[in-house]
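In structure tokens, the next block holds one chain alone, the form predicted on its own.
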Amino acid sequence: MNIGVFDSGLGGLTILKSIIKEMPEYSYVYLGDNARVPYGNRSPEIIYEFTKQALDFLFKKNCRLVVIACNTSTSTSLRRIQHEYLPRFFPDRKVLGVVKPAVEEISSHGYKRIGIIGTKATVNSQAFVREVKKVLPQADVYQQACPLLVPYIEDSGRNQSVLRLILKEYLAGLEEKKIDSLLLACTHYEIVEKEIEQEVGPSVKVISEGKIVAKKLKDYLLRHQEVGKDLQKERKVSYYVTDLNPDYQQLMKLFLGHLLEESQVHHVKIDQ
């Protein structure tokens, strides 16, 4: 069986890349619902329905375990997926998200004034705030929605001066709060991590999710050998997208770090 990785678009490829680097022996199936990206401005109920459709597809592709590499889907839908959808339809499968691994990383360092940037849906869900408060009840947590960052990152003609203006606008309020750490709660943001570090300065620890999620997944499989024993070790990766738009190849290269052949990427409809 395979490990599935799902994102509302193609930014989740940053998570997949880190997971493959950490555990290259397994077989993976990636699904990017780029026809309906972004999820961040949609209602929680619609995000939940989209997430269920994606999981239906990945389980049909023989995925034993799926990582929701989308902060929006994780923060708004994971709890319902684990408590309602899986017990009813797929009791033998597992679905993990990206919120808990990131929060565990934050708690391990004991940060006190934590900044979080993400989509509107992620911020509105308060999922990160709730999880941080469980492990660091005395910490102050400040959030900022950044709706312009994803479209900027996906623009092939990106302008650095525009990025600096966007970051300055979004991060100014967090910097005023004297944050000591900043969590990038969107898979896209890793692409501009260096620019974010420059904006907030060396006194703020910037945390992206790719390496963290990969290490936590490896630890999960060591602790849950009943899952690990079902996984194929064939070093295969299959890529599926819901829209073969003119930019998909360049975006996949942006997030993966290398270009895929057209034959490696398959078009699929999941909204049926």
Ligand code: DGL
Given for the second form:
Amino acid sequence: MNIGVFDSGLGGLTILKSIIKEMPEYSYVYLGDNARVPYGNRSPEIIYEFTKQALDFLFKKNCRLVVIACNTSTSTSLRRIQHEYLPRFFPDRKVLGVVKPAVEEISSHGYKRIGIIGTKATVNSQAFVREVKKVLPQADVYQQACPLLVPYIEDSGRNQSVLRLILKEYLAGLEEKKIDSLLLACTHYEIVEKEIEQEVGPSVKVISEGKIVAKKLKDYLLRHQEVGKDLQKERKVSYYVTDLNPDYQQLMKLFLGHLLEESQVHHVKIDQ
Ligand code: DGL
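What would the structure be for the form predicted in complex with this ligand, given that what you showed me was the form predicted on its own?
All chains and molecules follow, beginning with the one already shown.
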């Protein structure tokens, strides 16, 4: 069986890239719902519906375990997926998200003034705040939604001076709070991690999720041999997208780090 990786679009390839680097031996199925990205401005109810459709698809593709790479889906839907959808429809499968691994990393360093940036839906869900407070009850957590960052990163004409303006606008409030760490709680932000580091300066530890999620998944598989034993080690990666729009190849290259042949990417409809 395979490991599935799901994202609202193509940004989740940053997470897949790290997972493959950590564990190249397994077979992976990536699904990017790029026909409906961004999820970040949508309601929790519709994000939950889209997430269920994505999981239905990935389970049909023989995924034993799915990692929801999307912060927006994880924050708004993972609890319901684990408590309602899985027990009812796929009791023998597993779904993991990105919130827990990121929060475990934060707690292992004992940060005290934590900044979190993400989409509007991620911020509104309060999922990160809830999880941080469970493990670091004394910590102060400050969130900032950054709705312009995803479209900026996806725009091929990216312009550094525009980025600096956007970052100043979004990060000024967090800097005033004297944060000691800043979690990039969105698949896309890793692409502009350097620029974010420059903006907040060396006193703030900037944390992106790719490597953390990959390491935690490896730990998970070591602890859960009942899942690991079902995974085939064929080193195959299949890519599925819900829209073959004019930009998809360039975006996949941006997030994955290399170009894929057209024949490697399959178009699929999941909203039926
Ligand atoms: N993948 C989403 C996330 O990590 C960002 C894009 C979107 O808004 O759908 O939150």
